[in-house]
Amino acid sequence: MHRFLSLGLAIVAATMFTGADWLQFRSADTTGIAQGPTPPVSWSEDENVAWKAELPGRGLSGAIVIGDRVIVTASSGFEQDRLHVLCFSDKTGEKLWERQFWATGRTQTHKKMCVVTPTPASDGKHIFAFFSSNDLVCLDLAGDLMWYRALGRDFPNASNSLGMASSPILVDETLIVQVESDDDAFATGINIETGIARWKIDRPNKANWTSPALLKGGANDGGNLVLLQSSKGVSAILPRTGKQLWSYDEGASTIPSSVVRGNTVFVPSHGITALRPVPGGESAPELLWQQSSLAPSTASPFVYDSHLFTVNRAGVVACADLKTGKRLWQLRLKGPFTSSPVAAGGHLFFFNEKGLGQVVKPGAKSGTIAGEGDLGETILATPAIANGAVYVRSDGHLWKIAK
């Protein structure tokens, strides 16, 4: 009986949690590319908005999609010390549950940011919500608390007046968390079942808002590597132990994050720097090219098909060849942008700070604006895409854009 029950649950889980889910910042593999049908390329209040849900407070964190659930975090209160994790029905937008916690760490941030800047992560069974106050919460899909880590209590000097923003990523049953400031700076790998650190390593003492990236199969044994970016450069570490295999030490941005395509890493450094790790070794990676004209602003660089895309301070999208870094074309959008672009079905989705979404159809020689939609509220969060729908949030609302 127990064997049949276990088998049934396994089948349900395999059906419910598919590769189409969007499980963390810039998707499960941190590329920002969604599988499945193409979402609408234009929308309005009366067209292609499946639902709109009200949120209790501020948030720059993106939504994640787990089967038929959409998860988002928020903060409320005069001091932003009330932390919210909310779960909505993907079909109807109905709020299924909400959990609230008191922040234990510092909640002061720049007025543009807030305590809810990191995007949550999930393994399809648990929800890991991280906040600028360095509170880390693990819930199951029913909203029941599994464990809670008050990293702000454990490391009170790991904070800054602007706020923390790094989103955790989940790799090999380990939650990778970057907590880096001018005073105390470290990264840690958390056992997702217990909340206990598998490892903790010191990091450069400088404020850093970048998020880790995943390099699949980058280890000597074919295992995964995690890329930690800072002002010093990029470190490639083993997710289960925190051991560093190689590093790039020529400096990097502390806001936009690196992106990976195959075995090549594109780092916001000297504009953009393309690196290829040396197979089977722990030596410094091979430098393929550097292109200063591709320097991104706040939005992270993005790779789609055979092209690299960056967005500068003026809202200009630059498209470059992956192999050489040669700029192929430019397209001016209506900015400014804080959120990073995402892609699905041959289209790139950009949301500017005023709430205007712009959908770009990239080509080999030029890019065109295929459509747009104005949500009329400030949007700073990177959207999620799953099952032919775009999920985007402001401080006040969460939208599902779908046909």
The other form holds:
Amino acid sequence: MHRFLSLGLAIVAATMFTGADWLQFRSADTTGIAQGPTPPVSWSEDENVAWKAELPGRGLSGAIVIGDRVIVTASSGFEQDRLHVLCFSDKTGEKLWERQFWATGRTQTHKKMCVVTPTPASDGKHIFAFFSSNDLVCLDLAGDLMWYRALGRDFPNASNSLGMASSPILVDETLIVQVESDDDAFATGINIETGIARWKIDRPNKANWTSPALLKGGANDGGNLVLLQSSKGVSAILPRTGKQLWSYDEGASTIPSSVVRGNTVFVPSHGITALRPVPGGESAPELLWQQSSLAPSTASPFVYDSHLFTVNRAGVVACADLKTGKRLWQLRLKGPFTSSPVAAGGHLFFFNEKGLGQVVKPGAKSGTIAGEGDLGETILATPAIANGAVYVRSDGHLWKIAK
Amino acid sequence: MQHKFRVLFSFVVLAGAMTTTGFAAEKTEALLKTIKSVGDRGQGNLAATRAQRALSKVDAAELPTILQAFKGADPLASNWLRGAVESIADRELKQGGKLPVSELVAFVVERKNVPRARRLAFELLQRVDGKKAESLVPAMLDDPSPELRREAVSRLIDAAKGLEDEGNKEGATTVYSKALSGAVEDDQVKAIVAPLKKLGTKVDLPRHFGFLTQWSIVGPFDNRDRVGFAAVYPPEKSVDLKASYKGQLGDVKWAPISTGDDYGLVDIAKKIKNYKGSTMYATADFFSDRKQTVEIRIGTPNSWKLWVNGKLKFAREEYHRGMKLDQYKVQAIELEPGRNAILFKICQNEQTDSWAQRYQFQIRVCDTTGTAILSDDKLRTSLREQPTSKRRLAVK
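Having seen the form predicted alone, can you show the form predicted together with the partner chain?
Every component of the complex follows; first up is the chain already shown.
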């Protein structure tokens, strides 16, 4: 009895939240911005690396931070069919627990991708780990399984031989999961308590690697909307029902995802297209501007302060005015980039595929490189930032970069 | 009197313990039954989640019972059970407890147990008694669990490399050949075949993997605007190798096509023509000496449909998203004794990109471990006298 009590207290103590958690792909509000202190702007093996933990396998998924715990997923095995969910102590980097599962859906991917591309999501109490095989796992923070869904068995043709990448996001106690391929394609809203779908809607039959974005207060009643992007454009849906309120139908990219600032949506479409939903209505959103020169490559566009940032195929960061789309300045970084940039404390953090982190201090007229850090391993995953620390993973390691 | 009291007391204690154990076992069985009832689309989740919470807290002594419960559990339920096993084992070890090593060993060794559950037991064993786990590996070369046999193959590859480095060619060849007998995953097969080739031993890879290399093929039929995938052309109604059909570019007839490719690749674009916006049909006979369940594994960058003995087994409309060995695993294919007719429909689209020009497939027959199941050539010969030119396949 005493042992159980001690364990229970340890879990409670370990999961006291600071309010600055990084709970899903591009953070809880899908902006990629963290509050709190500025993380280090330069690092090396000997400097500003709080800890480095070994991982059992590949992953393009980002870490998430829940209180004193850092969660990351990985895959192993010749066919990438062993799925791992790992929990580390934020303080020490010690592995607190690991759970493994057998993939129930297809695990084939392009060699650059892997079955662990979607980033997990959390409500602060549970972990929702999703994989390219369409396995969806819910664990509590102690690592106990709450429920398991095998969407690849339920919908065997919703797969992509290059791999699936869309990260689920959590909105209004509903996990929004986009599963879109050339054959079967759908989105579903999963009740996080039960693992059962509240709704499921058909989506365009075209391979799609984008992730949903959150439009806070975008519904008529002030509730949230979820933006589902595809080759056809963007659909704004209610998270509890899947009902579409409006759509933008002029096409969009199938790799970088839309980003939101306030009530404006920046869509990777015709370069970048800025949309403003019509207040209280269900009609098409107002098109504010389109700027073809801002076309992003793989990394998603990003809004920080009053500026929009994109990264092109050549590794050039473009900074544009949010209101007009006018390009204000450019800065060439060492690319290429697969991961999306994130920000905190007035700095933007970019990690290229070779593992070089480049920290940009953006200004009104120019951007400067404030610092760098080379981790020396391939990095394709989007980092997390929480409480003044950057968390980034390769196929072999997870680092906490902190002072 | 005092003695009688002690006997009575002992009996009461024993009975109580047995009842408690009995209740615990009964409770665990009920939890396992509930968890194994989870179904597609979240059916049974509510009850299973409650049961999972309780099951994750049972004593580690119950682990063998849970491992036994993998019998009859589908892949979804197996993951629920795996979650419980790992939670229980983790908790026990963190609290300084022990896992039931001898029961785990017995469970791993017994091949009648479910392969995945045995692998899980093996992994638990690795955590608590690595030496014991390692001692079990050499006997796993032909294990029903591909994950376990991989361990044995890996050890043999290492041993063969050592012999090769020492200049013991004969010994290395023997050990590599032994490793190959258990190897089912392509990376290990490649790691064996390359040195064997250097050592002067050629491996029949199509036979090792079970590729179908002899086909009859007909086409092209129309697939412009991707109409061909859904269209039902005559070969889908019946396969008549002597028939002539109206095709996309005129009358078409079945023609034999074979492949000598190590990986069974039938390259339509190279051997026939890369008809853009077209559909082709390929058929092959597979002779089975008994009723058996197999997997048919397919690799193709094109859209496809597969029928076995006239029954549609799977259809996939995806073009040029890559090709890989065992890209698709069509499971639980029931083969009948004698001749089994395999019909494969393959569609090429009209993309002009340089990376979208492949028109090819590879198909193999194997068991769930990936071990080849070969067509019975003797049966083929004995049945050759029977008329084979016309096979009516009812579409279902």
